[in-house]
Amino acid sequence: MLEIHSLVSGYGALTVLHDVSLSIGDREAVAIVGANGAGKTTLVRTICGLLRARSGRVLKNGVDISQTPTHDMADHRIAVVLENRRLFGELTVRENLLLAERRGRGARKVFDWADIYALFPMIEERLETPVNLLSGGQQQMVAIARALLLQPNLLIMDEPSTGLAPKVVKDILNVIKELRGRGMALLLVEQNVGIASAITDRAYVLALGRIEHEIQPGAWDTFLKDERLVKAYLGS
């Protein structure tokens, strides 16, 4: 589904990603884990077109999307939930979602408003509330709902648990598990390896902008028990 080959990216004169290669299969959930400063967010921003790759390729179903602008990623059935969410705070929940729904028209419909209400009951209750009046957890739910109305088959999430209360994190993880059950492919960028290991099949460990380790399917427990690896790559 998604293949990244020898990706190099950064900001100005600073190179952050060095020859990064990884893949995500159809219906597969893959995590990118690493300590702060490892380059995880830079990787997401490069994949979704907010940063232009200096070299390397990003392929979706064999099509090179390396130079695709962010607003056209929906054409390739990719949706991204960034760490800062990028919602329109002055608009209501309904208005934020309608913008995504209009952009997703033309794609094969996978999610409708009934699905959104079932996944996020809070949203139906607060449709007319300006987003900037919602809590951080509620805004995260709106951001995920907005992404789903783009009708993706690949959802990329950058640090979805950051700054959220444990109860909200649990609710969002349950939603992600439900999406996985429906066949959604997932790329989860997450510093919390406990969360990543609970909902993904395998993972890549990013350190100083390079893939330093790959956690194979069924090997999460082995990795987490290896204190040397965890300390070396995750800093804890």
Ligand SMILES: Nc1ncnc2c1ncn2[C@@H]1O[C@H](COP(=O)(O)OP(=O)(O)OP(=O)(O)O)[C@@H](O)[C@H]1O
The other form holds:
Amino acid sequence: MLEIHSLVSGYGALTVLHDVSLSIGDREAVAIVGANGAGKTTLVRTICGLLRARSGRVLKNGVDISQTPTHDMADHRIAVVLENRRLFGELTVRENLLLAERRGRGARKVFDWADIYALFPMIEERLETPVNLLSGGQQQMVAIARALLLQPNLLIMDEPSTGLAPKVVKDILNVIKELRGRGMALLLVEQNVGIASAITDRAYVLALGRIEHEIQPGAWDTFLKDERLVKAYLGS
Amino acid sequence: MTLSLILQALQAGITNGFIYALVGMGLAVIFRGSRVINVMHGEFSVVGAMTTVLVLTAAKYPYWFAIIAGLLTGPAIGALIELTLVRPMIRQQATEDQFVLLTIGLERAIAASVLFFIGRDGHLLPAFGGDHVFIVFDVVIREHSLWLIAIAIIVVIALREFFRRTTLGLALTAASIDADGAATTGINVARMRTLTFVLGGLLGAIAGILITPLIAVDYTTGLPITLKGIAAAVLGGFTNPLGAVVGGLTLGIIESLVIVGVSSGYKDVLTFSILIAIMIFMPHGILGRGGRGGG
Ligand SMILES: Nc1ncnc2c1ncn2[C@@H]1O[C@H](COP(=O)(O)OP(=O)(O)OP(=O)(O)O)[C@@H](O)[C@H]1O
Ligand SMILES: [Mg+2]
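Would you mind giving the form predicted in complex with the named molecule, to go alongside the form predicted on its own above?
Starting with the chain above, the whole complex follows.
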């Protein structure tokens, strides 16, 4: 599904990611965990083309997408929910979603409006509400819905749980589980390992821009119990 | 001062106000889409009007054809500026003041070109509806003013509907609200920016062609048009193209009342003093904050 080879990326003179390699299989859910400033967001922005890699390659289903502009990621069936959601605040929920739906047209249709309403009942009720009047949790749902209407088979999310109440986080986790059930591959960036472990098969631990550790399938519990490891990599 | 004198001034103010509105809307569209304060905006009007004059008089084509030719110069110049100058500068991460310098330079360069190729003479276009006038309550209204107002209103409504109802208009708004969010929604943000210059150029050219039957246009006309447009746009909050309509009409009416009430010599002094006062007391424009941009 997604293969990243020796990615190097950063801002100006600052190199943030050093030789990052990872892969995600079909239908697989993989987490990237790491402390503040580890380079998680930089990795997401580099994968989706908002930041140009200095070197290294990103392959989607075998196709090199490292030069693909961000707005064409949908053609490769990749959708991203950026950190802080990045919705169009003054536009209504419907308008936010419509833009993605129009762009996703022509692709193989996986999610239509009815699917969106089924996943997020709140959206159908708030269609005409400007997005900036919604609560943080509702906004996160709109952001995920917007990504889904691009008809991806790989969904990348950068800290979807940040700043949300536990109840809302649980709702969002349930949606993500439902998506996994439908075969969506997932790259989830999370600082909260509790959340990451609940919905992903395995994980990479990013520290100071390098993959320092891999958590294999079934090894989440051992990792979480190893206080020394958790402290060393996540600083908590 | 008689009532009919005031009414006469009001109708002139409203006519001018709609021109300021069109120019201000174009400036606001470009500012919202690219954060560029386009000092050369008035040159869209000058080049649009001059092209119409030339195609009409030198090439002897019919008026409608000359108008279309003049209108097309706005989008063409807008696209050219965005693609060849603004886009590379954005790639170099130019700052806002560098863009202001760019558009000041373009303003001077285009004005100089007009002087070089067309000369010092002012040019007029034929009025729409000829020299026909209406007289209502002793107020003389040229038929052209009515055409101008009607066309301006149609343009305002069309622009509003474009931003509100079309996917392209929504995408333009989305790209200006959050470029990264737009890119990840599949919107080509750079193309949207080019489009804002195309749209801004068109609005500038429309204003130029509509005003030229009333005021002779020459190589010096561009900058004053820009200044009035900036005033209209700032009064309207600058990021809301429809705010510029309110701003432009306010400006036109204040200006015309100053002329009858005080003297035309004080026109700009008083008008701009009032504008500065409005900006101090209403820093987000007459409409205030919170209205959705473009809608
Ligand atoms: N736009 C930028 N310009 C310069 N440096 C940046 C920029 N964005 C991030 N950095 C730096 O890059 C490093 C990695 O930041 P990044 O945002 O990728 O971390 P993160 O793992 O996502 O952190 P967080 O958990 O806080 O979201 C940090 O040292 C940060 O200061
Ligand atoms: Mg981050």
